[in-house]
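Only one chain is shown below, in structure tokens, and it's the form predicted alone.
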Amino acid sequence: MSTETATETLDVKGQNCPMPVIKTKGAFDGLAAGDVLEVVSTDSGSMSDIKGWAESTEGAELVDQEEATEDGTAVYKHYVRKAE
């Protein structure tokens, strides 16, 4: 489990790409400088999209990536901090 303390959290399973990054973007843009978003996703490709979108986006920092199991089912969670 991550050591990050999400302010908010966005469930993007079931969906591939380019849902889950088109969610986080939206979920980000409402955040308050220092939140942190949580985005749990089932599709892989997240892991570098969601990395890759983190890196390009001016404010975005991308604080920690994990991968777990839930009810027999790969999740991929991903931390996006706003800067402040």
Given for the second form:
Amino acid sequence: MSTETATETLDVKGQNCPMPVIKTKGAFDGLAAGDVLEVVSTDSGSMSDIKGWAESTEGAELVDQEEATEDGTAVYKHYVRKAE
Amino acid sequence: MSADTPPSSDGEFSPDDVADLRAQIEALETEVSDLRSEVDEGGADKMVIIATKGTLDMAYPPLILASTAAAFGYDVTVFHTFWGLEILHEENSKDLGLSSVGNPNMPVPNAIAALPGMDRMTARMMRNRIEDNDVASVEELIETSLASGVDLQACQMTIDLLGYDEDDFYDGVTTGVGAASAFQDMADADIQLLV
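So that was the form predicted alone. Now I'd like the form predicted in complex with its partner chain, please.
Next comes the full complex, this chain leading.
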């Protein structure tokens, strides 16, 4: 999944557990059906945390997760779609 | 009726058998529908944490779990009692203490850790580490929890015992609650933790 398909981006870089999940939930609640939220985090634990959150949350579908490097820092990107 | 009940001599069920089966099916249907409505009435999943410790390290587990559970759609109550009240005390929460004494995981011998001023230094070092590792402050976690709908409760008996005033706590903290309401919440909850 590329960034172009995301409807909204949540930047939680520099924030550690549990903030990425909590802010993801907050942003997800504000999405319209069919929207895709991109979450950009520097917390490596967010890979498992956001996956677990999406699995337990009705209407949340984890479309993709990827690791990248931005300015020499590892970033973790998550794409969550809100069900129609 | 058990599965191995022999059919009547001609291989058919007798009218009595059929009536008996119908009655059993009806009884089961009623039972299933009763259970279903009981489950539906249960509403959202619920978690209750009893927070009894007020040191810097022990403030984190209840706040992190509470705010995370709220993100998972849980109704969350954290009942703060005894030193757990320090977490909700607006002024004290920004300066929670931590001691190396009696903690074998700290790289300081007890004899040195017991010297005057060492607890403050230990707490300051921990606070710096928290900041360096992008971990949220206690204050941030409290604000986040309250904004996520977590019910942060301060035990009235220990408020009186420690000589605190309701105004000492963060806005949004529930006061005037006791063991009975905590117990009632625990009885209804799916997860109960004592921290």
